[in-house]
Structure formats: structure tokens, C-alpha cells
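Quick heads-up: it's one chain on its own, the form predicted on its own, in C-alpha cells.
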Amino acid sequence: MTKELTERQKLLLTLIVHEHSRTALPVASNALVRQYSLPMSSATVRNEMTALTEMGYLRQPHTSAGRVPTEEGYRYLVSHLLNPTTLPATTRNTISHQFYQSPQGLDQWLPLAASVLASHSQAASIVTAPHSERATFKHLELIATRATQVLMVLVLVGGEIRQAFLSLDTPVSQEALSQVAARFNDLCRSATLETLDKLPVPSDSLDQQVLRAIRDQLSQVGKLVTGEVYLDGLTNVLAEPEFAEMDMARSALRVLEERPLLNDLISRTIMTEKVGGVQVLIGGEGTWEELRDCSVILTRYGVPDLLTGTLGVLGPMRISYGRTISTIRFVAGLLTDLVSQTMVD
């Protein structure tokens, strides 16, 4: 149960979080009074810090040291004390300019988004390619390669492209393959995995093989949680004093680098949010032991119910929450606009 704080306690908790975020050191009462010209004595601040410690929002690493925020302290800040902030116009213009000056295409925009997030948050960033939430057939191409091998290129609604090789019993000409593809483009227009199973089963063995391959690809897409993953700024995390021990840093970064762990994190957190919603995970939330010394901030971008991706950052618990959340939201908004444009085009 959240303990209610007085206005003075809220102010002091906010200042302590800010100072610890800036210095990575315990914060002393006299330093707060001096740094912020507080209209109260060091003794008063110490008493309030003791009260905040007893409530579980601060802790004292050493007997003679100042205080640092606990996980609960950070959670209280994020839930109750963060005011919605907007990035400065100069920052917004700089980021926008980077995107609109880059070559057109998600393969350029997604690594750029990861780079921008890492640079502005000084944390490790993650961006996943937009992924079809419900795989829907749009277009099929069958391309003869060599002997009996055929390349199947399946385009889904939303622009996602799936490729697979088919091994035929006998060679088939490109003209015949194009005719098969044309039949499927008429037959399967806007089909999902569910509606595909209700379509008339073609009698030709080649058609049946192509239909099985299409069904297999739609099924695979439906099982995926994320598209391709782009990471940046891993050295930012390694440079933080909290991660001076390599085992701690390696444990945290495993979540980003190992696909099953990342899929678990995304599917159990941000996938339950609407596009544009933000999830802040502090200290692993008792679920992800690898993240016990970290905070992860995630959001979704893209076109709801059609094509969405995830972006966010991983850093120490003392990450600058207000600025980082604002940056994530702004970059997500840009990616949403760009994805929408590519779908129209």
C-alpha cells in the first residue's frame, strides 16, 4: 500500500532522486540545503529523510552516508511526482531532421531510432521492427531459381515480407509459376490463417504445395512476438558505476540480447498497452532477476491492430525518468507517422 507523503516529503524525495541521478552518490541533508537553497535547516531535512527511510522510499548504504532512493522511492516518483514534460523545441527539431533526412525505409529508420534513443538517454536502447499482429495475405510472387527450387515471396498487409524456398518434384517454368501466383493473389486476397483454411483446396499438386507454404508462413508470423531487433548504446550501460562488476552488466544486457528473454519481457508488459502507452519497470518488478539493478522504459508504436513495434531503453534505476520518457514518446510518435506513411504509399 502506497504511503501518502506530505508536500515537503514529496519535494525532498524528488530532489534526492534528481541528485542521485546526477552524481550516483548518496545524498546528504546539508548538500540538499546548500544545492537548492532550501528554506529549512539540515536537521529538518535529516528528520524528513529518516521518515522517508522508515516508509521504505530511501535507504542508507552506510551508517555515515547520505540516502539513496529505493525501488519504492523510484516507483512513487514515477507514479505520483513526474509531471508530463515536452522535449525542448531544439531537441525535437534535431531528432525530426535526422529522420526526415535519412534514406526512406524502415531498414534505415529503425537503427536510427535506436541510435537517437541511446544518445539522448545515455542508456541502452532497443527498437523492434513493426510486426503484423494478425498476419494477412496481400501479395505472392513465385520465382524460379535453379533446377526444382523456387523462391516464394509473401507480402503481408502492412508491408512485412516473408520468404521461403520450395523444393518441387519437377522443374516448372517461370511463366507457369507466375500463373500460379496470379491465381493465389485472386484467391487469397486479404486472407488470414483462419480464412485460408476455409478456401477451396486446389487439386493441382503444385498449388497444394504453395498453399501449405503460405499457411506455414502465416502461422509462423502469428507466433512471433517481435520483428527484427535493433540495439544501441550497450556501452552506456557498461560505463555506469552500478555496473562496474561485469557480471551485473552482463546479466542485465542478456535480457536485450537473448530473444526468448526479450520476447517474454515484451509480451508480459508493453504488449498489453495501447500504442503510445508507456511501461516503466523498476528493479525487475520481482519477475526478472536479471533486471534487479535496472529500470526499463518501453512503449509501442505503429498502427493499432495491424502493424506495431516496441521501443525503449534499459539503464540504471537512477535514469532520468522524465526526460527519457519524453524522448521515447517523441521518437515513437515519429516512427508511428513514418510507418503510417509507408502503408499509404
Given for the second form:
Protein chains: 2
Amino acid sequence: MTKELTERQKLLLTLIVHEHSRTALPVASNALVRQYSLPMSSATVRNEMTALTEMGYLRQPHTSAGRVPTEEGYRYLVSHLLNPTTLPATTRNTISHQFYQSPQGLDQWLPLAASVLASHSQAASIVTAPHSERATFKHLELIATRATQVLMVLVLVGGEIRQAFLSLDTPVSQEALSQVAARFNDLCRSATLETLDKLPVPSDSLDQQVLRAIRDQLSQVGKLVTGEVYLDGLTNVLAEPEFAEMDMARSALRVLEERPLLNDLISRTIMTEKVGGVQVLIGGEGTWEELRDCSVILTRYGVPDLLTGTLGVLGPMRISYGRTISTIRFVAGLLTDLVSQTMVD
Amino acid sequence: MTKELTERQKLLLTLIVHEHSRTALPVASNALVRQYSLPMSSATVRNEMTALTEMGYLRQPHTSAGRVPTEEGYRYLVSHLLNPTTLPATTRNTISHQFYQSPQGLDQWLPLAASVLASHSQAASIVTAPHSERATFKHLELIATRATQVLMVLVLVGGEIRQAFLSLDTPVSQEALSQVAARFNDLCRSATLETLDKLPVPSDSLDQQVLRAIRDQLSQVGKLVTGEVYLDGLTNVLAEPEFAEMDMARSALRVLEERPLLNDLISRTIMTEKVGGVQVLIGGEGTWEELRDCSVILTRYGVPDLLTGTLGVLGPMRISYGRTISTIRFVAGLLTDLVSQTMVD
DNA sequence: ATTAGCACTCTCATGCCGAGAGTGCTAATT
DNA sequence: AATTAGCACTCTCGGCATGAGAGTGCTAAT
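Based on the form predicted on its own presented above, generate the structure block for the form predicted in complex with a further copy of the same chain.
Entire complex below, previous chain first.
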């Protein structure tokens, strides 16, 4: 059913999408032939347009308006007509420079990635901090603060750092704490949650408490509930003409702001249109009422099974898929490099 | 010049502000007497209204509309007419419960604070992570990752944790690293940036590198450039009728999104109307073009000189100052408690 | 000092009109 | 059989007039 498109129809669909993405207006047959100096008349274009409309790829807002791509139209484009473009070398350089000139660690790179994505796609960007899917013990540190308060710092394989506070019954010296930590570091080398369960229950009360705390921390890893989501360019979305009526804009941005929704969106990494690992979610796909006029483009980065995060973009449905996908893929590549370089294993 | 207000005028100003805050519309003399069963006629109210208008506290959008408070009006209200209200006990309990039932540490509390502020004020909220103004060394940890890669974890007095990566020329064992760390922990106890400068330059190359890294980290503290700003409720702002024209909304939200602007806003903790430590910035105060129709209410929390952050709210100018200020003050109090309880000193 | 009453002003919703844009269809052309 | 010129038709959009309604300011009476 989808293979009925002639070459000319494919061309026209592409051009209409492109033009609509430029102007945000319905595309007229006349404007098309003029803009792209097509070797045919507007009447021919109109004929093809009716064909494409009947196939469900185009839509006209009202009887006497131009055509606008439908969700189906975009899907067809993304899955059949998108030639894998590469970013121009100069852009690539500009971007990578920004990353490599401030080699300060993840907490700098992630917001930077969000900012780069936002400015290059003129849309809202989403970047989540990388997490290890299986939490593995790397290093423990116990630091005395006040009499019975202990700061516990836990480093996981991958480099994730988690901290927690312990309240003891009786004061313990820093020396004693360091010894306990040293023992655990020895005992728990590369331990996962399962390994920990096999350890004998320690007799000492402090040891028990530490072990429990470690287990708590490990079990929390992977739950995306932490505040580690970087957003940027939210106001870009507001600038798009299709969000002139507030309600649209509001519901779109709500998706990014409300953690449950966002988590849902990210975790339900729907395989709608898969292009080299980049997921394209067009117009809410029926499930996402709030995203009716939006598209979300996501991909993963990092080292599979060890330390991975998600990054992507939310924009109007007429976002430039080609360019955006390339940008996302490129930034994801950069982050993957940086993560694997600085990863703790 | 400001003391000319009669008691009745004060009452009317208060009521007008209150009514306008409810409806977001110009307030009519008629509506006022009806709504509040005033013991006077609408004509009297009109007379007072013209008086207040001449004094610059009210404004009428056009000849035949009701009155709207001016910036000056709000300022007068905030600095003269706001009786220090307390939050109802039930709200206080609801809020504190949320904090104390998930005692997971700052990274949980800060987004929670942002969320609470946003939902209780129906505006956008801002919470910055607390920083120590003077960075003081507490504890150092060096962890071997790969051959020549070292993860450095630095704990500051106050509890702030900073991490960095060192690249060594030659591989060093974890044992050796631990010894180096132990030496520094001994040597740098409670050291500040100034104290560090007085230390003799170490002969060992590794020691040199570590010392440099510590100094780097310490000197970065206090710069608010880190990504540690929690925002919430941005879409609340979009819901307000005064932001029906996108541009207003956009420029308001841009202030929160663009770090330089936000930093500027927070650091220029302007003492416009100071109410028990809460700063009220009404209508951009001439300096902030983007905030012409907004008000920003901020306060600090934490332990002065040791670990302090900022929190507050951005909303439409007709935000309910009394309630919002109480809420902010209450949440700030909570955070202060939590911070000082878990602070590392 | 307050208030009733009234004239005056301004906004806002409504309906109407004409211009313009863009299509669909038919008939002519290649 | 595909393409195209030509034209009638439809729909949107901006401008304009109109009338109702809301709210004020002022004057005169209490």
C-alpha cells in the first residue's frame, strides 16, 4: 500500500515537507513550481497533490488552502526518503571544539550538549545523565562529620557517585571509619546487588548499617527519578508559530517538565521509525495526546550495559528531520566518546 | 509623599490588589462594593480611586475601564500594607511531611522544594543548590580507574562533592594513590585556597598534579555556573492570562532559561522591598526589560557563610504577595533546617 | 463628606463586504 | 495518455460600521 509512490510524487512530497518546514504555512501548487523551478505546471502539481492527499500523506486545512503534510506524510518521509546526511564539517568542528575545550567532566558536558542541541535544532532539547544499568560497586568512602553523623560516598563502576548520610548510635573516629571503608572496599570489589546478598550478615552494627546503605544506593540506581535531566531551549518551542495558541505550547512543555511524563516518554523508547539508532516519534503516535503537533527525536549514548543516557529534541512536527537527526547523532557520538574516555571501570 | 494615604485608601488599595489578583481584570468601583459589601457607595470609591490614581498607585487601561494597580501600587502594598501572615497549619504540615518522609539528601530535596514552590504559588520556581562561599577542604579520595586515569573525589566542608579526572604519565597502583590521598587529608585539613598557597611546592610530580587539581576545584566553587539550578512550574506562567501574547511569556521564561540572565538576577539580589529577608522584585524595576510584567520573589536559605543557596518564584505581577512570601519563607526555613542537619563540618 | 443620577467614552462582539489566494474541473494540446 | 491552460468556485482574512454594555467623571442634592 505504501509502495505506490512514483518518483515524482516522492520528489513533490519531499519538497512540500521542506517548504512547509521553512514557512510553517500550507504549501500552494503555484508557490512550489516557482520556488523550485519545477519542470511542470502548477496544474500537474495539483493533480499529484490530490493523489498524495487521497493516500493520506497530505491534508488541506480548508478547501482553498495549500497542502500540509500529515503525520503519515512525515513518517513516509522519515522512513523512505531521508538520505543519511552528514553535518557540514564546519558545524562539526564548531561543536566538537566546544566540548573539548572545556574538559571539565560530565556535569559540564551534559548541559553543554543540551544547549548545543537546542540552538542547532531551534527546539527544546533533553539530555539525561548516563546511568549504569547494572549497578556495580567500585569504591566506598566514609567521612566523619559530626559526632554521630557520617557522610558516605559511594563510587560505582562507570563513575557514578552517590552520597548518603548515616546516623550512628555512638560516635566513631575517622580512623575507625576509614578501616571499615577499607574492609568494604576489599570485600565488595565489583559487587553487584546480587553478590551483596550472598555476603554473610556482619556482626558489627556499624558494618550492618553501612552494608544496608550500600544496598540501598545500588538498588536506587537506574531509577530515572533523580533530578538529572538537562533541558534547554524550551523557549524555542514557544517561538514556533504553530504554538501561537498557548494551550498547545503548554501541554507540549508540560511533557518535558513533569517527570512522570518525561520518564514515560524516554523509557517507552518506541521503535516507530528507527534510523540508525535514532528514534523518531511523530505527532504523539496516538498515545501522547499532549504531543499531537510535536515530534520527538531521541537516541541513546554512552557504553551499552555500562553507562548510557538518552538525548534528543522536542520540536514542532515540521522540524527539519534530516538536519536534526544528523545533529543528534553527532552529539550522541561526541558524548559517547567523552563518556567512554572518562569512564571508571 | 507616600504617607498621604488615609486608612480608607489603604483598605481600598488592598482590596483592589486582591481583586485584581483574583480576576486578572481591571477592577470596577461597582464590583468592589458588591464583592466586599463595602459600607460606602461606588461613587465614593470612585473618588478615592481617582485620588490613588493621581498618586500613581493605580492606573486605568483606558477611559472607561476599571483600575489596575501600578508597580508603585504593588510596592506600596508590599512595604506598607502586608501583615506578616503565617501559612495555615495544614499546609505547613502537608509540605513538611513531603520533605521529611523522603530523607534522601539534597539532590532529592531541591527538586522537591522547586516543585512545592511551583504548585503552591502557581508560578515558576527557582531553587539553586547551596554552595559554600569560602571553599574549605574536608576530604580527598583518589581512585584508580584505568592504567593512567585517576578519579579524584573532593569533599568540601559543607558537604559539597566535586569530582575531576587526572591523567598521569605513568600508572600508579591504588595503594600508592590511597597513600597520597591520606597524606593530603592530613596536610590540608580545613585548608582554604589561601592556606593552600602557603604550602611548599611538592617535589613529587603526582603530588604536584593533585595539589593543582585541588586548587582548581576550590577556586571553581562559588561560581554559580554549574548546572545546579532547579526550575519547576514553568508552564504555570504560560497559564496566566497576562501572557496570552507569546512574546511576554517567552521573554519571561528566557530569563530563567539563560544562565547568564538568571545568574545576574540572583546575584543582583536587589534590596528593593525587603520583608524579613525576602526580596521582592516588582516589574523588572527598570533594569529588567524582560520582566516588565513579572515579579520575582527570592530569599536565601542555608547556613550563612558556610552553605547557602537561593530560592524563589517568578510569576505575574499580580501574584499573591502575602501567600507567596509566606510559602517561600516557610520552604526556605525547611531547607535551612535540612541543610544544617546534614551539613558536613 | 457622601451619594444619586446622568452624560460621556471606550471596548468588544457581531455581521457584512470585497479582495485575494488556491483549488478542482473541463477542455484543449502534445 | 499525460500535461496544461483557463476559469469558476470556495474559503479565509482584513477592514469597517454598528450597537450593546461597562465604567467613569462630574454635578447637584443630601
